[in-house]
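Starting off, we have a lone chain in the form predicted on its own, written out as structure tokens.
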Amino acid sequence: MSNLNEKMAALGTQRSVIRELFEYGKMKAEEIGAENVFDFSIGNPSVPSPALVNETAQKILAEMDPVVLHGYTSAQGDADVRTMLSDSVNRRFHTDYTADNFYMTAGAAAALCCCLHGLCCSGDKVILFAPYFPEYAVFTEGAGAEPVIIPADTGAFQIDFAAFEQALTPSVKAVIVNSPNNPSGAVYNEDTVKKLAEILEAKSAEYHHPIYLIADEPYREIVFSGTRVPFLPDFYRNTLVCYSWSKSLSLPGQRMGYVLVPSAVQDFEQVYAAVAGAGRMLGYVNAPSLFQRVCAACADETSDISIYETNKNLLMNSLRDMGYHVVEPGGTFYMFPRSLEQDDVAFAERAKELNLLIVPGCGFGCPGHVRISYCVPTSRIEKSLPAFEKLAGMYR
């Protein structure tokens, strides 16, 4: 018998389906040339960061005492950084947060893990709405809780409330929502959010304990055609917000994010302490010092989001013309069309034969669909269209 944690070894040996496809794409590009591989596998922003990001980093490096800059910050993040963030959020959402509502993390993944480890006890359940980012299940199980999957509403990718209410048992500690959504691009509208909040309020009162809403929001700013993303703490008091600048500022490799714990959360001080304690237990120490300061200074900026909307319109309209069924994304840089056969894995494998790399929907808890990540140069979409047409032709 192995003396290792076999579950951890399995996670380390088997990449996610997204990462596997991404690595395959790199290998294939070396073999036949990158221009001949239509890789839509991973959500790696193709739009450069705003110029202010590099300018700010260079200014900080030139002007700040390097001993301070490269030293530890407070575990929860530099106090000035957290004040700058509270000012930014207060300006945009008309709130009254302070530095003490923010806990800085190494990206949204660390933010989610801090929330889940801080809130969950053994035997707790966490509800996920399909389609969902696959790592949610990994993070939930890592925190000792059990993920409960609500099947997708594939008509509009909102919430199947009948299934949700049925799953809301007393053992549910938290619900994770991701809007704008990876992989569907759907944005929960205000009616959906209000109904979600009403149900959570009622069930929390019935069970005599709060059911926490964990809002994963790395795509908050990436929305199209005037789509509005409701600010969830305005609708439900026991909301924790996980944020990252990976997508809005095109900084996925810098791993910078935060947890926002609003003061209105029941037992706020204990919940904030639990989030901070989880960060300590997980060994996070503090988020990267330089990019705490860079991101705080650029918190009101975004990359050029219009390029993603151009890509979305080109790809969606072209696919629809070819006969694909596509629910229009309200945001993100993902599209989630139906596969042209029931077996989405087989469909993605057939696409692979045409050097089209798309991710099967079963990995997101929603079989019969595929995810297309269109945060790529527009030219790649243009060059890929004959391959998508050829793929559709195989099913006519």
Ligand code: PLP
Contents of the next structure:
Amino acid sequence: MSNLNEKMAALGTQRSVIRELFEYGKMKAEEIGAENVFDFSIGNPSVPSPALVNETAQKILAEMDPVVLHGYTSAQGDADVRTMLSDSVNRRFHTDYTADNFYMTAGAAAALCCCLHGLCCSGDKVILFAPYFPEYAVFTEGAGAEPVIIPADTGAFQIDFAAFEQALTPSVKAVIVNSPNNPSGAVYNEDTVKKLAEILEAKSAEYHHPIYLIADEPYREIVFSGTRVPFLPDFYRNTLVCYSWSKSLSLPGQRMGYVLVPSAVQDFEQVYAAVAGAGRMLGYVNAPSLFQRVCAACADETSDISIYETNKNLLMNSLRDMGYHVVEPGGTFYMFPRSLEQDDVAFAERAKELNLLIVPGCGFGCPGHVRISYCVPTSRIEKSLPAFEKLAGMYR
Ligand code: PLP
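Can I get the form predicted together with the named molecule as well, since the one above is the form predicted on its own?
In what comes next, the whole complex appears, and the chain from above leads the way.
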């Protein structure tokens, strides 16, 4: 018998379904040619970072004292970086944050882990709304808390409030929301956000402790015409925002994001300290020094994300014409149509036989659906349409 943590070994051994499909796609591409594999498995941005990203990185590398640049920064992130960032956020959201409200992290994943470890004690519960990013369950359990899944509102992918209220027991410490949403592409509208805030206020008062809202927002800027993303700290005081430049600046490999802890959060100093303490305990030390500086300088920029809307329209309209049921995404680069049979795993397997790589919804806590990741060249969508049509034909 091995003398190690079996749970960790299991996590390290089992690839996620998404990674499994992605690896399969690469193997298949070698076998039959990349142009014949319609890989819609993974959420790797398909548009390059804006030119300013590389220009800034090159300028910093050329001009900055390398001892400082390659050295440790403050654990919470370089002070100038956090000031530039607070200025950017204040300009865009009409807020009055300072550097002290920001804690720089290696992407949204680390930001979420800092929040969950910082807030949760063993036995606490954390509410997740299906469909949800599968790593939330891993991160929540890693923080010693128990995920509680609220079934999806499959009509519009907003929130099933009756189920939510029932699940909000005194042991719930935090609620994670992700809007714009991976995998549905849904954006919570203002009515949803107001009702969510009202319920959280009422239950926090009833239980005499704050229930924290963790807003995971790596897709904040990737929204389509006519859609607005409400800024959650405007609606609910005890909101912590987890942000990332992985998607908006197409920088997932550089690992850069932050936790925003607004001063309005109850016991702000303690909460910020707990987030920082979690970063320390997890051994994060500080977020990558070069890209802290690059992202701060590019905080008002995005990649050319217009292709995602072009892709959304082409794919959604084509799929609907073929008879698929698709809730229109308000943002991101995912859509989440119903599978044409109840068993989404069997459906995705059938798709795979046609070299269409799509992800079963059960991994997102929402069976009967599949995720299509359309951060791909538009030509891949065009070429894949006959395969989607053939798949639909199998169920007519
Ligand atoms: N949250 C959601 C909803 C995501 O989709 C992802 C990545 O795909 C993450 C968090 C993790 O993002 P990061 O690369 O910034 O750690």
